[in-house]
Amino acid sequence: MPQTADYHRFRSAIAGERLPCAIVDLDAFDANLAVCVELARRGEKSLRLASKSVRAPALLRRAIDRAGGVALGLMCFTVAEAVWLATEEGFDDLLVAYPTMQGADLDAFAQASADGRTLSLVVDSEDHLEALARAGREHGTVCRAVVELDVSYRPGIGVHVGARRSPLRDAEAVLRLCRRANVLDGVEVIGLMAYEAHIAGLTDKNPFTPARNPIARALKGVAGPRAAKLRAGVVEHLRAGGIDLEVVNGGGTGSLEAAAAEPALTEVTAGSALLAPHLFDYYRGLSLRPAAAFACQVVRSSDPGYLTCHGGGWIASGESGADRSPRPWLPAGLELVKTEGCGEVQTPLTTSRCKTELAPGDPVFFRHSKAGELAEHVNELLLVQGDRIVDRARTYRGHGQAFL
């Protein structure tokens, strides 16, 4: 059985490593990258990699190098991260997806821009624009801004389905902010970001919430075309108003195929797809290979049919629920104990369905619910091919960095 073979090769690869540790299966990583690249290429889009979902410069570099010119830049989650990646790690074309008003951030952003780095910062208000423009003037440069459009689904008064992000919800509001930028020295609007979080982040074959799956599918069927229409309309309205954009960004792993087909977008974003955490098993039409896992050692057995691992409680952010917990993956057949779940220092598992004999000291491999958060728990990711560790990729934590 393939899962049995995977368990034995991963166990062989990490023999002698201190546990817990985290691994990335490079063959699966490359295969998942190829899926993203093909979708972007088919839609004549460039691919922007979400650094938040990887958090290891060596793996980001591998993805760019192997994308055949399709992956051209990164989407970052803080200014400090983007500046570090640009100045210390040699990356360029970095879009920071979240605004900031901190003076230190804006100074660092403007200085990196003045030094010739291509950085862009998301804004959605005059306050954001003016603060960014002021930093640009102080550093003798023009800072690049990307205006964020909210494309959440709002079918009626008081109804909001989607992430609480930008207050800009129509073409005229975006155009007003762009025109405000035109009269400010030190800043220019070069793009539009319109992320459909309510589609990309919505599972629709989730075994933990089966009653919600038909509702999720119906919502996607209505909200997806609405978001696409809104994006296209805003781009056309801006063009008619004399605003031509270099970048129009949308998409995420959970909506990559549909977003890549939209003519209005110039680029699509993906990151979680590369590592394929277990949350992305719960999307229809998304076929990815598990590429990342962490291993904890078996340390004891309290009763027949049970074993206990040391650690394991690497819980993901987001709405609390079973799908935010790590899941035992290899060997197959292990299950969490519902009354305990994944614990900070111990995780008991039931073994009645597991065909592999495990003893104290053996590893159990878990898949995290989200991709990048795995990297916050370890200093390095062990890069595995076959049954060997072929390299080690330092995470942000391993580089001594903590950005958020």
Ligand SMILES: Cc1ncc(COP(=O)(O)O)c(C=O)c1O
The other form holds:
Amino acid sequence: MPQTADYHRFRSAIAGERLPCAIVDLDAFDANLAVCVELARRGEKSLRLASKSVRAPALLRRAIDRAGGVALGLMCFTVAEAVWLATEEGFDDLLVAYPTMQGADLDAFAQASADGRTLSLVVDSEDHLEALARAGREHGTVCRAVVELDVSYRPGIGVHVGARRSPLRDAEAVLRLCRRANVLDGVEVIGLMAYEAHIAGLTDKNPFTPARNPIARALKGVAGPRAAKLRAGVVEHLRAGGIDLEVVNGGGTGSLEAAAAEPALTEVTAGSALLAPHLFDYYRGLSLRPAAAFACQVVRSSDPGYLTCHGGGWIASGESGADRSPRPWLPAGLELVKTEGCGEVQTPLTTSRCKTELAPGDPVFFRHSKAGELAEHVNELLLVQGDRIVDRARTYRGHGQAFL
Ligand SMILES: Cc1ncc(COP(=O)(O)O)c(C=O)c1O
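Next, give the form predicted together with this ligand, keeping in mind that what was shown is the form predicted on its own.
To see the whole picture, the full complex is given below, headed by that same chain.
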């Protein structure tokens, strides 16, 4: 039983650690990285690591160092994060994938750019562009902008399937914004980002919402190729309009294979794949190894067949539902109590299907639903190899940083 062996080796590894604690299984992490690198390499793309899905600089560094030159840059979730990673942690080529209008962000971004850091910031409107240009001029530099194209599925009659991100939906709209940038001092458009969130974020073998799975598959079959066609068409239209892009970004863990095969993209993004939280078990065609977990101690038993853990309620963001809750993982067979779920202070579990004897004081390992959010609950990730902790990676929180 490999799961029993995993329970015992993780349990040995964390013996003596204060619970709750979070672990990363380095062999699984490296194997997941290798999957991403291979897909990117096959499609002749570089890999941009989504830092928000890891939130521990030492692990991001490990991934870049082990990607054989395929992973070059990071996709960040705030300017403050990107500037910190560049100036304090030595990372380069940081794309901030979400716009900002805060003066402090724009100043920090422009100053870091003036200091020679390679940063870029997503924009989708003249307001974004003008604010960035102003900061660039004030700091005597030219800020790098990446225009975001919305590739949601919009078949007409008011239907919108996808994340509500950019209002730019066709080649002309993107070209217009690029031309506007051309006449502004202090900013230049260096790339296009077109993230197919409605494909990458859509589980299609989800045991919590089985009725939706066939619909998700059908939708992916139609919307995936449409998004690819739109991206290719926009790149072509820009080229014809005299705009050549250094970066054309798309993809995410949930859509990596298809995105990596698209000729129009220069790079693909992935982050969650490295830690493989349980939400990514619910995608067909994705084969990743669980690489992260958190351990809570069993503190009591209220009734025969029940154990209660201290803590456990590390719920993930997004459309709320059962798949956003942590899942008890090891030892195998433990189940959540539906009426209580994973709680702020306690999580009861049923033990009738669990073959491992557990007593108060023993750890139970849970998998988080999403990747980087795990790191917001702990100061460090314990890096495990075999049955030992071989290193510790401070999280953003452990570095005293809270970005969003
Ligand atoms: C712009 C963008 N690209 C890619 C991703 C995919 O990240 P991950 O691979 O961690 O799922 C995200 C996730 O939210 C994103 O916002």
